[in-house]
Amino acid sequence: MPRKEGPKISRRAWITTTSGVIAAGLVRSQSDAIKLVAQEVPAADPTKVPGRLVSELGRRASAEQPKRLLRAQELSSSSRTPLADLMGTITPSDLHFERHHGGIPDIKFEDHELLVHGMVDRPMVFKMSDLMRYPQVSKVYFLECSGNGGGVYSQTRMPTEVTVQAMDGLLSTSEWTGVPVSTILREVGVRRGASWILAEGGDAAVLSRSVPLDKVMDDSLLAYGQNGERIRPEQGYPVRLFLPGYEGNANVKWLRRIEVTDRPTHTREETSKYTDPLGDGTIRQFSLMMDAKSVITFPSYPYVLPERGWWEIQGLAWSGRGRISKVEVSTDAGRSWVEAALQGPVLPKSTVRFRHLFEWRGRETIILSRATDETGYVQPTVQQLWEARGPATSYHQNHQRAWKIAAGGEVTFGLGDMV
């Protein structure tokens, strides 16, 4: 069938349309008369009509629209990141998860402090431009809140509609921008006997945590970039503190106060909240390493296999102890694993992207994914992890994630047919 094409503008038509809204007061630039003939011309061809001009900020196609999934208590709030609508391993900045404790302050970067204290020789303060003139480093980090998935696996309830942004959107990667803590620390000059520090947060909550100091002068930052642009509120403008690979609520944002100790503070967070409760009755404190993992992000729920077939099982892996060394895909409920493909560059602390081809022959089954890290941590089972942990720990569920692929071709959470 021929293609139907919309009406022609002649080039009179273009200067008379053109000449009689601006001589009619109706408009007042060329742009507004592209608009008006646009207008007038079905877009069925987009050659055939001017495109909008340039604009101070981009913004994505009309039919792109990803979302974050909003859970809000009072003050204390998160949004999930759309994990299974995104390419490559990067965040989008406004994709980036958030979990909040007393909601996103107002802070003007010209009026921010930082004060650095306690077993040090000289006591500072620094402001905003005074950090931003230390030599600055970048690096690709993951970022992960430590109850990812706690809302979802359960001894005594295990649903199976639930998407991969509802069970892992807790997880975000971005390029960090800032300067090394070390940097600051040798500034000050810490003193012999210092051990941890305690870092504080200038928001209603006033988050605290301590951190482990060789922690500190390893690899951590005083971040104040993300993604090529300053760090946004919801991240912790105008300055956070970064911790690659230690769970997302040590990773202290609008950072207003570092003391150094000689010992954990022992904060709100880290003893009545961000705890393991362990099956003998004892609590692991201070777990703030993220452990390997893996999630296969497509297929997954709700998504429904048209038909048989080659399909490219996709998923994200990430360890806080170093580089992911491999992933394993299973496409018959763990009976047997096949070792997927990884896509460069692998980095450390960082999420990787992994690809498997499954010929998929109309029958149900069970797909899962396990990663292994440098330091050769393996992804353990459900069963491993509660073996491990007890049945009441809600935070650190880095265990096996799997989907079951129904005869029809519809894709649900599947680990309840595991337990």
Given for the second form:
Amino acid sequence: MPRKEGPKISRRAWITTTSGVIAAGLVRSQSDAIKLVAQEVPAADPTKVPGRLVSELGRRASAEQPKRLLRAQELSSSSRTPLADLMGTITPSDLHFERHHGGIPDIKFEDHELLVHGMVDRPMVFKMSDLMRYPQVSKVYFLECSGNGGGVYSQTRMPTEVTVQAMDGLLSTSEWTGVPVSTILREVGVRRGASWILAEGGDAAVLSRSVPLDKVMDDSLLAYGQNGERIRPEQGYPVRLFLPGYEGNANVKWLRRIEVTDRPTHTREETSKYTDPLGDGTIRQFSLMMDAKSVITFPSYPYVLPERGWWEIQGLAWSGRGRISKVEVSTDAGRSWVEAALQGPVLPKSTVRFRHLFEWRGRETIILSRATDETGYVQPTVQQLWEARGPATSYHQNHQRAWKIAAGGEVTFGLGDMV
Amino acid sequence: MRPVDRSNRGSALVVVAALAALLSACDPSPGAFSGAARATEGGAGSGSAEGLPAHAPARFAFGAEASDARVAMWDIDVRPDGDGLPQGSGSVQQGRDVYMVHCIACHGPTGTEGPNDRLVDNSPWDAYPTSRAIGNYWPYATTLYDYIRKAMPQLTPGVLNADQVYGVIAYILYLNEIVPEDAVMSAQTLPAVVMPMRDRFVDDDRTGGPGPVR
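Can you switch from the form predicted on its own and show the form predicted together with its partner chain instead?
Now the full complex is given, and it begins with the chain already shown.
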């Protein structure tokens, strides 16, 4: 991102102009004067020039402009979060990844309605003002598309020049606010025998997914808030289904209908897509859970370590099944592992940042991370996934990632060197 | 989910039969119980973090009851047993005309050329598929109705009437050599189509924990 060059006004010229205007009596008050001198131009010495004024909306420093990485400009497309540019765990809302199947609908908050029906005592329709009156909860959760990492699974072609954004940027973390779905299902009265719901979006794809009722009753939300403000249009404004730990696609955005059922509907997104051929002739279906995973975000391609010495390896770890209990890092291509520090609080079904202080002595090496979650599940190697699922799976590739550091400090994706 | 009959292991065959019995089997079970009670054991009991406080009323009743007409207006999904399929019918011939006007631009003259998703491929596979198209991957023909009615044609979703949707499905199934050239799709015939790969689908067996990688 090139730095924006402002016009260069020398301090002497500026003083002359300003004094001239003041002398001419055009400035009658201090605020007039501030308007005149407030700087939009980077000053050589910011202590000698007044800064710019308050504004209704904040903005990033002009040199800090992280961007999502776009796939094609098509109705069914995606954009990825710049994981290597971020700190902590919360994704700024305007950098949250996107995946839409029929574009982003323009829905008015006042007009939107959610219909809840099916195997219920009282089918009901809720306006947003109704939903917002129900007792509210806020929770920090990750959201990940199960297609994340699809580019680093091939047995024949492992990339080397891939950024963590391109590889795993279909991952974001937010504080989500909304009403538990269980509260709303209590209102309508779920009938005995019900075991699934169908959730349907109000976008041009009318995207629909079946979700087990147990999950919905357990911890799922009708989310209308994201990081302190109303949820963004790209994330489902005015309300989305949020299923903590489940694959992104099932977290139906622009939610307009929930039908309580006693069996799944087998929509296109849970048959043709989001299913996993296992290499033994079968196809795994309703693989909704996102198992534990971690990825080193620093150092990663295309970073070049400018000198040997102490560097802090950092990354993110997360599990759909609960808390991350441990992240291990290897700096010798997997021969030995050390436990990384976890930056608390370690929240369930959220990302956690891990850190490991590393002295790089200028030799070529491969660094890896592997996460363990509170169920005891250990992030597998790619060989283990190949063995278990064969080569044709295109979702849920949560295997360990590797970065190679060359003797010159250049960092590239290193898994190809390990298989 | 009603257990899917997996005994009929998939050969690419045509079964077109009346399904009246199946169609009536999908009504919600009438045995209602207290609206305030929870239907699932593993559900968010009052003790869970998301649960309501003890003094919460049995019902808040924010929101309005939805009339049957209101539900019918939006209840457009279609399930494998045919539940949700509307009246109407369409033949392979009629579907060809629909396809040539509404689908060809994005899915190609024979459903294989793109630029968007390949709709025709019935090449068999053994251990794993090299392509995932309707003829060699999709488990249920009814999903075509659910999806096309909701999402296709992509730039003008919803323009097709029921007869046209049935027709274009008949045509796509015919191109995949799943139904014969004289097939007519309707609420009766579509759920009876057995898709070649139907019985390949299995439920998720991953459980977390330290066990073997799945």
